[in-house]
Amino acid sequence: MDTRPPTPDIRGSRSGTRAWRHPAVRDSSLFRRPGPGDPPRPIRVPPMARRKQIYEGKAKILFEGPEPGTLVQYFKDDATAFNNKKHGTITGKGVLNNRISEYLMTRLNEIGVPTHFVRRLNMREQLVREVEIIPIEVVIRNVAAGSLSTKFGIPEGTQLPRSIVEYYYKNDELNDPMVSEEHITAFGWASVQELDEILSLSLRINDYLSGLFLGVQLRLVDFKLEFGRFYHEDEDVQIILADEISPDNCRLWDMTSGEKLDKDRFRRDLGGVAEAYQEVARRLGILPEGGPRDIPGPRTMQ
């Protein structure tokens, strides 16, 4: 029988209380506080194979970044559902992840909302920021779909009275429970102030995402955000927007045709996939008309 401990969720986990520095890494940008202003920077990232792997999840890969502090998120063409009951492969699904996350994180940063994105690097990878994960996915339901109209009874399509937001502790072997905030307190996984912050920055997201994906014709139903504690170099913490916004996560339907162009395709398995996440992208302006070939990242978020 084997009597090792189980692996703990390192994603973003520290060995210290802020993040260390080697003396010789002289820009400390990646530090400080997400903000305009900052020029951008060339960092180099080693080959892939050549990296320190720290996580592996259902949808991306964690690899230690080219200074301390930073994070390589690859993301993955595998595809799960029901808990990881249900596995499959969508060929790009990786690349055009990668590539709507980074335009919505890029917005975001834009009107002040802070998160862990640095910059793309390629077409599967991101440089992100080290944080330290709250272990709890917070939804945003705007309209009533998936396990609300299966608890609730309530069509699928209903248009809620206001947006909902739910909370759900993450660990996969207890199936993700819902929980109230007086668990996330009583439990420490968050203290009051904190899981404030992230329900004020949760709404906020809701409201500039909901507009945005209007102005392209797709109705965002709902959505899963994750949220990490950043660490400053003055001691500060800081709560920011980490993991990933694509249709993987995101519930997206068109406003007239009602068409799901989300993950959704695969858990009913209604085919098109691929199709669907690339119209997204399209809509959104990030996709060239031949396919989901590589193109210039952002400059560099600071």
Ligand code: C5P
Contents of the next structure:
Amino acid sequence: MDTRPPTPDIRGSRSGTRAWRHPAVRDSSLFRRPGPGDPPRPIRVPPMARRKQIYEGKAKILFEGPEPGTLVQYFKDDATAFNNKKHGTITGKGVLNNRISEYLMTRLNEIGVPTHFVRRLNMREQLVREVEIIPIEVVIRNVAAGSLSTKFGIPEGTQLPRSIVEYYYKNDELNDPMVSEEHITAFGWASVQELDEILSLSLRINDYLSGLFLGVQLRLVDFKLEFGRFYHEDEDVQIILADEISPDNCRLWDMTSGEKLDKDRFRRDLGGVAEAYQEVARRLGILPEGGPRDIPGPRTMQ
Ligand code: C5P
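Having seen the form predicted alone, the form predicted together with cytidine-5'-monophosphate:
Next comes the full complex, and the chain you just saw is listed first.
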């Protein structure tokens, strides 16, 4: 039985409001605030055939996880662009994005950025904490490209005077319109405090990832983040990073040649899409041995 109230509480604990959470979550140590150095817990993951699908997106499928409040995030090879108008398959993309996102989320966890990532389960799946997704895409830009260049007539590659943060309302029917902080708080998609937290986490993530990619000769031009509300067992509500970070939602250019190593290769029919994703993984030192082959994952993870 779904015990959720009809309207989710978006105010969070900072305003003194106690939020709803799933009763089964109470006893699970997965739901303590994630801390560095937490020992891994043995988790039995049911085979894919027995999993209940919760949601299918353009590039990922979410299945019910092995414990209440967990999900299994499965990475597909499917690619879409221009709000689903362009479709394709990039062989091995799911395997690479699973690894790349695992790597980046792990690094972010290590510097204290809370994320939904728990652990990678196999080549295409990772275990994540279930969150209530905030229906906002946060785009952080360091260099003019894509829609910013089109909208304001700024040539691609122009260094921006400072990082620019934009918000888009996640709604395919409306074509994900750009929105202001006023829209977000007035329409109740997030509270003022939540938005403050989202902005400060986004800027921190941008600083950290810009440096990380610079270290492997990649320019982090722009990227998109999604956040969710995580309900702790002590009924505290925390904003944490969700979704994925991969060349599907980042623009990454080679520092010297300017070569695009991201989804723009698919969007703009530049060819060599899988190779570009592999190159990002190679530079990060995580290219699966022998390339992004599919190897069935173990069913029981330690
Ligand atoms: O298209 P635009 O220039 O606005 O994209 C900015 C950044 O956000 C790009 O890195 C793009 O990959 C990412 N993005 C995304 N999902 C969307 C829209 C943009 O990952 N729906």
